[in-house]
Amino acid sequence: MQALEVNYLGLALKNPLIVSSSGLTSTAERIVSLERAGAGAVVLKSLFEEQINMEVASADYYNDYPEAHDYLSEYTRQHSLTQHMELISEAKKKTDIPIIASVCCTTAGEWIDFAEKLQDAGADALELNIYLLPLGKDTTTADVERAYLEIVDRVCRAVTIPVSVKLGQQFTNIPATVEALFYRKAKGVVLFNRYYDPDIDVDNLTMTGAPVFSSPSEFRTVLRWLAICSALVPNMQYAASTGIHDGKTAVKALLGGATGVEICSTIYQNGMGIIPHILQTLETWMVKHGYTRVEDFIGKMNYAGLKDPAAYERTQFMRYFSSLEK
């Protein structure tokens, strides 16, 4: 019997598969089903700062009555927070797997208080999903990175549970950002986040959204930076996210340096049965290659583990195409 247990963010997981934040983790009943299917942990559907602020803004018609407006604004915030806390509490009662709370935020502000309350509700860890869209032409890269670090620093000072940060791919120097997060006491990073992308319906001349599900090809970028960051900042823990649709890709993520493997799109597309299928593929691969524990091969093929680490550095592919004939 292969040992699939891993230690992610200081949490004991029965296996490295983590169901990422989505509608799949929005109720305790769904989380129970995910545990039965074999998930090692779940990240709860996020508490969205933008959504709450939009709901608060909808109360603006009470501006002529400041007391009513203040009451409704506070009620909206607290109601959303209370629902999230109740989900954490119920999921903890009904399951034995780690429950990771998720907050999507764009400012530090009151989200520090929210993080403390999510901890008090019983969350085993907190995943910060930060996205700042710099629209001002005078905003510098340093300004944006400083804002990210301030949020993480303040949250990590406010809670005792482990905090991970789900990053996007837009940073100029991803390893430097990861190291800065480590010094702000973050325990882990998730590579990478997928954001809402706008699209245009050219037939109806309307704005719409791009497809929400990831594709397997997106994992290539994840693998590059996972392998590089896990080698250059080895004290941080890593979860791979985006483009992981099958067991072979999960194995690649672990070899590249991930301790946790977050999946979502593949469950929507294939059902919860994909979870035991991925785990079976992982076990079969371990038997074939003589591994009895997952932790024995995590990072084995990251940037530091290869004789030719330049394989992760190459970005220009024209010379590979130049030798191909039509």
Ligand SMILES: Cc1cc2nc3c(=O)[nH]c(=O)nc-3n(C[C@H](O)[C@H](O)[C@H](O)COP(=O)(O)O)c2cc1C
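The model shown is predicted, which means the values in this text are computed figures rather than measured ones. Positions refer to the first chain, counted from 1. Superpose the two forms; the largest set of C-alphas matching within 1.5 Å is the rigid core. First, how it differs from the form predicted together with this ligand.
Once the rigid core is used as the reference frame, the Cα position of Leu306 differs between these two forms by 2 Å or more.
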Given for the second form:
Amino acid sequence: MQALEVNYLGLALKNPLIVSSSGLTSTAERIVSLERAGAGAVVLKSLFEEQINMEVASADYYNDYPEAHDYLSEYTRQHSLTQHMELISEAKKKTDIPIIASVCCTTAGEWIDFAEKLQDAGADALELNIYLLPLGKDTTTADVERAYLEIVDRVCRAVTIPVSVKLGQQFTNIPATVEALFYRKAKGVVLFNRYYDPDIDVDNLTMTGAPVFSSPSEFRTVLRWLAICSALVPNMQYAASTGIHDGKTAVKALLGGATGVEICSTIYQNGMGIIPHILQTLETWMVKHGYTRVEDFIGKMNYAGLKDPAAYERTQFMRYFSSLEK
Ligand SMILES: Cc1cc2nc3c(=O)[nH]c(=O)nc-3n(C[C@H](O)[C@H](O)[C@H](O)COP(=O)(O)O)c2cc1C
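Please move on to the form predicted together with this ligand, as the form predicted on its own is already shown.
After this comes the whole thing, all chains and molecules, with the earlier chain placed first.
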């Protein structure tokens, strides 16, 4: 029997598989089923900063945008904060796995006072899904990065539970951002968040959304930055997210430096049975390669082993295309 336990964000997980923030974790019954299927931890469906502010400050928050106001009113009604706290305490009572709360936020605003309540309700950690899409031409890169750091700094001062940050890929220097987050006391980063992407229906000339589920090829960017960041900022803890659909990819995430492996689309598409399947593939791989503990091979294939990562990347880039040009 292989030892699958890992320590992620200071939490003891029976295995590295974490169910990502989504509707999959929006009720205690589903969380119980995910635990039974073998999940090592779950991240709850995100509360939105606007939702928190709205409930706290009453309904005139989005008055200038009636559509957003109506949507938020409805969203708030369905997902009231009290209900959310009850979900946390019920999930804690009914399961033994870590329950990670999640807030989707854009500012270091008044919602942060509420973070402590998530902790009081029993959340074991807090994952911040920071969604900042810079749309103003006068906003500089430094402004955007400062906004991330300010949110993380304030949240980490407000709670004692570990905080992780679910990042998007759009940073000029991802390792530098990860290191700056580490110095603001974030315990972990999730690489990467998968944002809503727009699309156009050319027949009806309407704006639509791109597919909500990931494809396995999206994992490649995750693997690159996991392997680079875990080598350059080794004291940070990493969870991989986006494009992990099977056991082999979960093994790659661990080899690249992830301690937590977050999955979402594959559960929606294949059902909860994919969880034991991924764990079985992981164990079989460990037996084949002589590993008894997962913790012994986390980061084994990251960039720490490369003498000159820049030269390596450049050579791979050249080889990649030249192989087709002979
Ligand atoms: C239906 C659905 C709902 C989601 N809701 C949230 C959410 O509330 N908060 C969040 O941080 N991510 C949310 N996500 C993103 C997932 O947590 C995950 O990061 C993304 O799907 C990429 O992982 P995957 O490739 O395993 O699907 C959602 C994804 C899906 C498909």
